Amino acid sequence: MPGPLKTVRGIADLVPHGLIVKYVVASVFRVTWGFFLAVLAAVPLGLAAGWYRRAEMALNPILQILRPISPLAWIPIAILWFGVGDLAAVFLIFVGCFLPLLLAVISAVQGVPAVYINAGRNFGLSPIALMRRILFPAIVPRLMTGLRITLGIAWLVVVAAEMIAVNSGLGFLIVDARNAGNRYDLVVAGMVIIGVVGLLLDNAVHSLERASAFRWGFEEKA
């Protein structure tokens, strides 16, 4: 097991070749697209399923069947459909993020106090205005928490996907270093880089979460 000094030297070996930047950019690119597509699909569907009881009853059996399936179990199907490349990794990230985020949005909608909804209806708000002015602002704090957790899942999935489905990225760096022989300093270096980038992404979403909480609290007082 390489020590800290040897690991630092391994990271230094990657710098002159530009591999750190190249692999980090490749991983962040895949996470961004997979996460964005999951948000684009899960948030509207979660709002509808949480708002309409029949929609939630129709979706729930399917969700409960798919939810226990690990995103990594989809790797053979992803490669079959999209081949070895970015699309397969993006698909795996989408699968890993979609269901947890969908369930988080449904739970957030169903957790909105009924008094908020009734107050909006008493003021004569239309269904669209009720969703825009009452429902969505009320779920923002829990939605941001769900986004933060889901982004962590996306970062976990991309590393595993890159070990199998692509030939670049931080996950590929770890596998390639292992296959190179005794370069376990690069293996640990890749793990350290993954942790640092994951921390930076989490801090970014946490900052956005605090900003949204402040904005919601300000509007609520106003």
Partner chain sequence: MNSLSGTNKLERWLWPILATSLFLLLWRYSVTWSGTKVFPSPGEVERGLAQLVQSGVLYHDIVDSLRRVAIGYLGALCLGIPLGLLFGWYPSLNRIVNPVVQILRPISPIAWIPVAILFFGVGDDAAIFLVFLGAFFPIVVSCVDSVANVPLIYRRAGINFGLTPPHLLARVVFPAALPQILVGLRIALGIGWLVVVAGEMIAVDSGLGFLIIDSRNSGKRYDLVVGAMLLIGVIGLILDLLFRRLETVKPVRWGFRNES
The other form holds:
Amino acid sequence: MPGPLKTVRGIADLVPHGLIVKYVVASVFRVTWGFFLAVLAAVPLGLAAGWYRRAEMALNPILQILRPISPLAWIPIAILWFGVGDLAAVFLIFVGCFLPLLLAVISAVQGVPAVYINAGRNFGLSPIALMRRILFPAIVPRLMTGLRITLGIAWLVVVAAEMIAVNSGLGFLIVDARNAGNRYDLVVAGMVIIGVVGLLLDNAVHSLERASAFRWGFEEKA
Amino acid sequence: MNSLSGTNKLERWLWPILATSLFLLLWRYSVTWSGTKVFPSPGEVERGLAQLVQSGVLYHDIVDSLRRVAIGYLGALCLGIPLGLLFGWYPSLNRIVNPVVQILRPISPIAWIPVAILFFGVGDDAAIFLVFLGAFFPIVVSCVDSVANVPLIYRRAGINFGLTPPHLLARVVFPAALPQILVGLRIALGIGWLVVVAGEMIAVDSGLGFLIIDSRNSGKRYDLVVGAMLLIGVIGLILDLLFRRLETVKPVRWGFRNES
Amino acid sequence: MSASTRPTSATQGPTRNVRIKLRTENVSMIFQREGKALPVLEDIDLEVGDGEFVCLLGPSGCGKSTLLSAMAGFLTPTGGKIRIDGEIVRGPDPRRIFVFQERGVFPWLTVEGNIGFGLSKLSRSERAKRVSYYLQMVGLEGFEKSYPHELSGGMKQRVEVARALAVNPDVMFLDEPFGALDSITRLIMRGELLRIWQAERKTILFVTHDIDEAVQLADRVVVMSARPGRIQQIVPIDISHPRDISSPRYLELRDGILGQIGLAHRL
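Same protein, the form predicted together with the partner chain this time rather than the form predicted on its own?
Then the entire complex follows, led off by the chain already shown.
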């Protein structure tokens, strides 16, 4: 087990080859795609399923069974469908983000106070306008929290996926460093970098949460 | 708020059954249409699982996974709850520890696998260690947050009645924070279950996660892969439901009523 | 509007000739908000007699709740001293209990558990006796095993009052206790509080922004002005209980305070 000094030297070793930048970029690239695809799919579906109770009832059993399955358990299927490569990793992140996000949106919609909906109806909004002008803004604060948690999951999944399904990225760095010569200094260096990048991502969404346009929801709680 | 508030009993069963059958039908026919030789149909998954049950392998794998989760999770509880309460109770202590927690937290428990193997070798202990790590941080963070969120009014009332700090913690802060802590513990259990499966895919050679990887590597038995996945889902759901029953215990229920 | 209440300076202390229970000496409070000093209380001089019922009345933001919190020991004044029985207040104490709005009831305990909260030092049977006594006093028999979320706002408020009374404090601080109740329940609760006060003779400091409430309940009404909070006037209410709220004297006192605060009688 390397000490802090050796770890720092390990990080320094990675810098000159440009490997560190390459791997960080590769990991962030996969996370971005998987995450955005999941958001694009989950938010509209969640709005609809949260609004139409029957749809939620219908989907619920399937969602509840799929949810506890580790995204990693999808690895064989991801490789079967997409081969070893970026697409498999993106798929795994998508799978890991989609369900938590969908469930978060559904519960956020169901938590919107009835007064807002009634007020919207009172002004004669059509169902589509109701979703766009009432439901969506009303869930934004909780949605932001959901997004932050989901991005955290995406980051967890990409590291794990890279350890198995691809051969670049920070997860690969860890496995590779271990397999190719037990370079545990590089293993710990990789872990530190993973932690730091994860923290940065979390902070980015957090500052988005604090943007004044979304803040009404958070002040209400205080 | 929902589009309709009251639904009758019939619908409560009708829609899920309808959707699930539709899903299974879609699955079955897309296997036929695409002409895949590898991806299994629902029927094949069922036969594969039946085979495993008969050979007794499945039972051992399930017990192994559950044992690892139980030990790792209990360890995380025993260490995480007191620490979380402590840090929540002393905000200044929390400010010192928080940066470390925030850096360690986003590291995937999976990324610890090499470290786990280095410490414990391939085997049970490595997987248990991973479950412990996966559950530990969410437990600590949820305890810290829950304690910090206890309304000032309750603390003041407790102090007013002359409670000493240990009593204040035991009789006011802990019960007030309990509903929120339980939610955190439930989420941590879910994470533990996610992690054990992932850990077993790499660091051990038994358990449901190993079953998935092994079925794929030794002969592309994708019927067993999908079967194991479904099993993982069902067991995870059962764990979650069991935990939810805790939340309906009377002295705890107040916290969950207020939310709705 | 001619206020026929007496001038203030002479009535800093209690009207009846009793021992002084609580005294504030030149109390001031300055909060630091985003680097700026925000004076909340200034020069509060007040004496409260043993067993007296005093209302602190003022618009929201006048610092009356801050003053009450300081008296109870939750906040330390930045200037001046608060003494109870001649002793400087250094922190909260079970001899003086603060009653919050009904939000202060512990939701994880039953009605019984809440009322007995401060009695853990007593034996089980002694505790049960005290709890049932105060349960009866606030009229909650039959709800011993109920949880707060099963009770109405007024019932929760009774639980809080009973919880405070059960430890037999000398002083009770009530911070807009009936503020969240509907007006009918509020009227009933005022009557109950007076009945309990007359039976137990606690010293009560009661914060409210409701002029009628103050005049109906208090021996003296301390009218406060806002930003920074100062004592504007102290009005003794010289009507005996039970008070007739349509009597000329009641209306006169009420209108006097209305004028003091700067509100016309007619809207």
